[in-house]
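Presented below, as structure tokens, is a lone chain in the form predicted on its own.
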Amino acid sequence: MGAAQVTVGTSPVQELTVVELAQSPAGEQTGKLLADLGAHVVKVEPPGGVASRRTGPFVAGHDDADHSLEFWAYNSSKDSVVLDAASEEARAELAAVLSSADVLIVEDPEWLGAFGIDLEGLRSARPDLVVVSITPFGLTGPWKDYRTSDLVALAAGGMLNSCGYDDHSIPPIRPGGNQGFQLGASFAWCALLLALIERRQTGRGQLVDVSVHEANAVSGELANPYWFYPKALVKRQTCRHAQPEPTQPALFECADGKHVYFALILSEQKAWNSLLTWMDDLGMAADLVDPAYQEVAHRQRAFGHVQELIEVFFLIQDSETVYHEGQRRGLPIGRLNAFEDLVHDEHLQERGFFLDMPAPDGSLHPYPGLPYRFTAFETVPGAPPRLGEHETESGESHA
């Protein structure tokens, strides 16, 4: 258990002290990004812990505050301090920690208010403090007091309409990974870095007001420009971008029952010829070697026939062979890993992406590391904290 270790160089955030009052992936991920890069992040928790500690699944079936994989995913490298807002001593402790903090991440102003602290008063007393507020709908507006969830964020922001399958008798499908909350964290992270750059130049902090809803509403990919300009509505498609009109399927089953993703754009002559040569080498090109198929228009008219031959071509090969051979031939093709297969992915292994993270009982578990690397410095994330593991300066964790 412990903070991230700066192993090479000097991290630009390692001197920062960050106070985090967050219970959803939006705020917790924002704090994690700072903590994993070496900042000292103090995670304030109520008695019993934040909500994410009670969210499963749990490591080895241990249904307690220290074994939640949800909590582990978003809280590496942080300190955990339990403070009860009803305790005068705890309120004084939080005020003391904030008096020397560089950044405050807060999701619920009422939680902060329960400690006797309001944002305006805090910013007046600490004009150099960067406050990052990450709320469902922002600090102002008619929806400012509404609550949200990842599903609500995706639906209200419009993203959900693009998520699902070709069969539109099935409702839209919420994607995994808390992506609605992750969008809020992404916007918060970018805005926070800009605020820190300005603080370094001017010495002044500022309030960064992030709305998870607005982050989703402006991230609709093709849906927004299609509506703004030709007034067209995109339609969700299985494993490919939502478009106003259907595009060719890109998911193919292989002989071993696994799938690959192959984005064949019929108008790309080089890719077509590479695929044709590959199929011909295995005696599977059939009539696609007819010179007529060198014309884009003919390929498009015969799209259904081309698709059927490609499906059979992949069905006679295992996914590993298809993946490597397709890559060797310069084709945009990738293997779809099941969750449990990710730790065995050769690219992620070569990158050293997964870490061995200790559980409270000392056992080690694979854990995703940093999604980026820097030439100027390197850090190794620390394990998520046990509930109330870290004491405040007074030597107590107030529950």
Contents of the next structure:
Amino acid sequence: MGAAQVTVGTSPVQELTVVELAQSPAGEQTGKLLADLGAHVVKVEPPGGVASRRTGPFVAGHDDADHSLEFWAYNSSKDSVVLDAASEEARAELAAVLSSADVLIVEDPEWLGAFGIDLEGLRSARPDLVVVSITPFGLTGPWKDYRTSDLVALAAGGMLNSCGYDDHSIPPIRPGGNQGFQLGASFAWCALLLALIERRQTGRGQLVDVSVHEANAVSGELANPYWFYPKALVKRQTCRHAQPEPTQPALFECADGKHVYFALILSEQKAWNSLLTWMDDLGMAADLVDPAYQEVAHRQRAFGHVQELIEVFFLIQDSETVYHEGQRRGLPIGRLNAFEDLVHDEHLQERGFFLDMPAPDGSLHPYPGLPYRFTAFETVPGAPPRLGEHETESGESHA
Amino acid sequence: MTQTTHDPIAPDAGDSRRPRLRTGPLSGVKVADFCWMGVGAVATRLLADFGAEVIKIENRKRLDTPRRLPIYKGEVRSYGDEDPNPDPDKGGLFNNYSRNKLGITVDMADPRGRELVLDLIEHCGIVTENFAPGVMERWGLTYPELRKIRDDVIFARMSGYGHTGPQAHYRSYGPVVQAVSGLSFNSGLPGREPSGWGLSYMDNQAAYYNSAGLLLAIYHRMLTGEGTEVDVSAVEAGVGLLGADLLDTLVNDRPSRREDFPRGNRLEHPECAPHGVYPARGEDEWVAIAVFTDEEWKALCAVMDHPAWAQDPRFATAAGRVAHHDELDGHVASWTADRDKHQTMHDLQAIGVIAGAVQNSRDLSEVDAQIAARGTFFELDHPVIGAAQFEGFPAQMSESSPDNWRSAPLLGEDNAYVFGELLGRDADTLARLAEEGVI
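Just the form predicted on its own so far, so send over the form predicted together with the partner chain.
Time for the whole complex; same chain goes first.
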């Protein structure tokens, strides 16, 4: 249990030792991305464990530090070492681990400070160390001391302004799963790899100062270009692109009460004919078979009518059929899968995406695997650690 | 090899668009880049930002969609409302996605075009693509074939479903990936249809994973001399982003299709309230507030000047506030509704309450003092579009600064440099290839 296994070739990060002081999904996911590829990630925890260990949901019936699924989600393949900043011995241990580390991931410089370590001092002692700081707004600037949460990161960074319902009496709605933090983690991961490449060439480490706020602010897709160019603001629309003007619904309910996403672009002749043939095959094309509908302009004028017929067409079929039959006919349709659907997905199964991840009691659970496959090397992520499961080389872990 | 007429890396203040030696950690890295649309273009943009010579391969007969999308200065049109005969150099989205890259045009269906591309692949040693599965195979550009051109080649493939499995050929773009991976179902008010995403979130997130995959491959080659194929599945990246809610279903068998899920703007874990998005002064303006601890609750009460309702003992504990969240939200909203969203954010943050204005793109660009101070957005000139703003890299690096040297290439802008100076074709050959539509 624990470390990721390198099963093919040599992973480029497997020789790295990483020290992680993180307890939000932003820093923890950054460490996980390294650990799952075989880096030795030492997760430093205070007595009692990091905040994520105390956050639910928990494995049913086990409301303790070793059974938080919030912790499991972001901490596979790591070592857990408990170090109490109040203890002289623990402070020496952290200094010892850092003296031979390649990378430090840190969310709160004050946590490091409690161990008697300041970033500048550390960097001058270890000019080859890559320090990845991930903070809510960055280490500099007028908002540097502001705090954040996933909701607030998405709000301030502009993502939330694009997400919600057509009905604007309803506030913008936060997309689920800590995505504001995840955006910070993705850029921290890329920046860290850039810093490793730089270090390989020059021997020098560096300070990487990642701002979760900025990571959100540059990830809104069309929203900023719409402001940068036509000076238009996008408006949120139910489960489809926020745009300067309202567009037609793209979410369709099916006979089984589940939804599919399908954005019909009227100007695409091939997609139109594919849909039309499909509707006609089921006797549902009605007057759309009229040659007049072969003209884009006519389709656009009759758009409300077209939309109604499509709504009915999808409503009489179940979502699984609509998804696969639509895709078979070359239409980019997606079923809105719920979590319980994913483990039964034939494609994910055939690709062996879900791993059997061991829990502390030895039982195995499905767990998402890696999103990238390399021919040159392969790794299999390891289990998230129990609190204080590991020791530093120079000392003991005090769980 | 033909004689070049000028040194391609000489500094030339008179022609700032001339390719030059790049700076940054990826200086010297070269990429034959077939990527297009958003997910591919954003992935290779990061490499171009940090010094790689990313040579974007385009086909004049099939313009990259962002070249056609009507995001134009001074002209408000929705995404689907395309100009039937667009100026390929006018699109703002293309400018945004392909800054710092070189651009060439070539018709792969012509054997002479194909020969140029094979030369380019040998020259670069890195090939990137996000076509529908099958396109590269039809061109014979598979990893084993590419290795015959250059044994240490890196071949980065980016697709919705990955290149194996029964649905590898399914068509997808951001919203489809979000739907299939669970990221749309995950988002919305309980008891309503999902609100999902108002953007192609997974075009960006999959792009970032694609960038990381490429950087890992480059780093690996630096360490070992060995190339690799890297295959990234956007759907799998999406599933990997679902977090603890997914594990609650996988480990505890708790269905996600249930009455109280998704949760809108509220949290189930940790137990906390108020946690939501509240109205602010102005039309459709909002502010997000997240109170996690009793200390934060007391601080919020102080900023609100201790209204009578806040003394209600039901609100004294987190459990009580959660149990009466609807009523609490009504009170908080009545306080926020007449206040400026930024003022509320600053007043609350000043005493340690986590809050953020729901900022739109104008706010990010013109109001947000943090983005201004850190220079997150930057400006570059463009021959057709003129000066434009760009979304920069959201981290400051003490050693490895981005090298933002040029806005996006005009269609075929770098044909002479790439085919002539890098690949050694003479001017007459290039003129003939251009005339016959090969480049």
